[in-house]
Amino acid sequence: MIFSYYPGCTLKTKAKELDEYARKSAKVLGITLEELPDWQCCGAVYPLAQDEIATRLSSVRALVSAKDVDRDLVTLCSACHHVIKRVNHDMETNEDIRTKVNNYLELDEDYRGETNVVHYLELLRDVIGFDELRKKVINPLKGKKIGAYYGCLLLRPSKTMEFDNPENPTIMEDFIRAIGGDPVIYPYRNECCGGYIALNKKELTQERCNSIVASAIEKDADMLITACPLCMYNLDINSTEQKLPVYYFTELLAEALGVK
């Protein structure tokens, strides 16, 4: 199975592990991730203004590239997934945005949101299936109590993202079970880490991260996993009172599959 793949900027710099182990694991699972040619930064933040067209263009170019080869577009970084999927929804449902973007890009054929945007975790759940993933595991993570940290970008707005139940998600816990670990359910797993205010309101970010880590420790978690480079940074650097190891979920996936 071949999918178009959008890695995003951070996976080429500070979050190389998220990307590297995703690619290695995909090969074991029979998946080919074909990196898009000449992709550009998605902008990292979804533009809320309806007349803000320029910041949507790079996402649309990626979506069009996947459409041109008739493939689903796989994303990995939570922020990239959030931006690209919401922009795709705009192109599908908002005629004003769609018209302005298509006029600017001067495409041979108007883009109308046809590309299916898939997060890597959804690929594991919906394409491969967690039961099949379990069969591929050669190094089950037995005895490891793992807390899934969702954050906010994967889950909200829920009607657009359609990723999981925003209040009680299960996809990462099911993933943990599939690789042989023990998922830890803790109250703050889908609370925001304060990612976008980390520079100008550092104390508030630290407060949020301390609450998240304390919540996981209270439920006996040994570690946390995430799909977001910014969440990884905040939980690692800005949790100042208590500490837990934080890993990208692809690192544990690669370990379970024997390629790490």
Second form
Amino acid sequence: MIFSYYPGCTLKTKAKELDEYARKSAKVLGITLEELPDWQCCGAVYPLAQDEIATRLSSVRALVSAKDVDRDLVTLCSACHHVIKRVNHDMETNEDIRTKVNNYLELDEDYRGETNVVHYLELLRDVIGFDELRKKVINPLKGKKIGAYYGCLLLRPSKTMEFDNPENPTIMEDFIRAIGGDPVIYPYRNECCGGYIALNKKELTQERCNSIVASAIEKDADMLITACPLCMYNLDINSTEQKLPVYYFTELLAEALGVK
Amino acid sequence: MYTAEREMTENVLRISNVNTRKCMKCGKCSGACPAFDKMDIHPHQFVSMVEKGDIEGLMNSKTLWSCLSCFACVERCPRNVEPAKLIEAVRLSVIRKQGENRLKADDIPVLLDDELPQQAIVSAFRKFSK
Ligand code: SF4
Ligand code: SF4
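What's the form predicted in complex with the partner chain like, now that we've got the form predicted on its own?
Let us now look at the entire complex, which starts with that chain.
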């Protein structure tokens, strides 16, 4: 099965492992991820303002590029997924934005949100299936107590993201079970790490991260997993009181599949 | 409302596309907000102040710079008001003015460390500069 793939800029620099392990694992699972030839940075923040068109264009270009080859678009970074999925939703449902973007891009055919945007975790759940994944595991992560850190961007707003139950998600815990680990459910797993203010309000970010890590430790987690490079940085660097090792979920996946 | 006030309010409503009249003042947005105690004006109050047209007061509030854009308020609101969009619209009303950027390129080098992902810099610029 072939999918278009949007890695995003951080996966080409600071978060190379997130990308590398995803590709290696996909191969074992019979999935070909074909990187879009001409992608640009998504901007890392979904433009909440209805009057911003320029900040939506790079997402639309990626979506159109996948549409042109008639493939679903796979994302991996939580922020890229959030931005591209929501811009796609705008293109599908918001006539004002759709008209302005199409007028600007002058495509052969107007883009109307036709591309299906799929996060790598959704690919595992909905295309491969966790039962199938389990069969391919050769190094089960036995005895490892793993806390899934969802954060905000994959889950909210759930009406648009349609990723999982925003208050009580299960996809990452099901993933952990499939690779042989023990999921740890802790209250702060879908609380914000303070990503956008990591640069200019560090104390507040640290407060957020300390609460999240403390909450996971209280429930006996040995480690945390995430899909977001900024969450990874924050949980790792901006937790100042207690520490837990933090991994990208793709690293554990590659380990379980024996391709790390 | 004075004309200037009305213009500012209309601008915020246009940028956000939020209908403040849907709000039933239940306070669930504020109950869900992880930055609640860092704000002088809490999310449900923010919605009411936009409705009353007090944009000036909101432009001077700490709330603009404490909101994490985490969308907890959006998720929990039973009336789909989307308070985070109003906060963004007022924040933009401030930083879109000349000289009002809260993060400048010159500020960045001292804030960097070896682990900082590009995403942190790009997103902080999007949130705090125009
Ligand atoms: S949750 Fe929604 S309806 Fe309730 S106070 Fe907040 S904005 Fe208003
Ligand atoms: S988006 Fe802002 S106002 Fe809404 S819950 Fe998060 S921090 Fe609070």
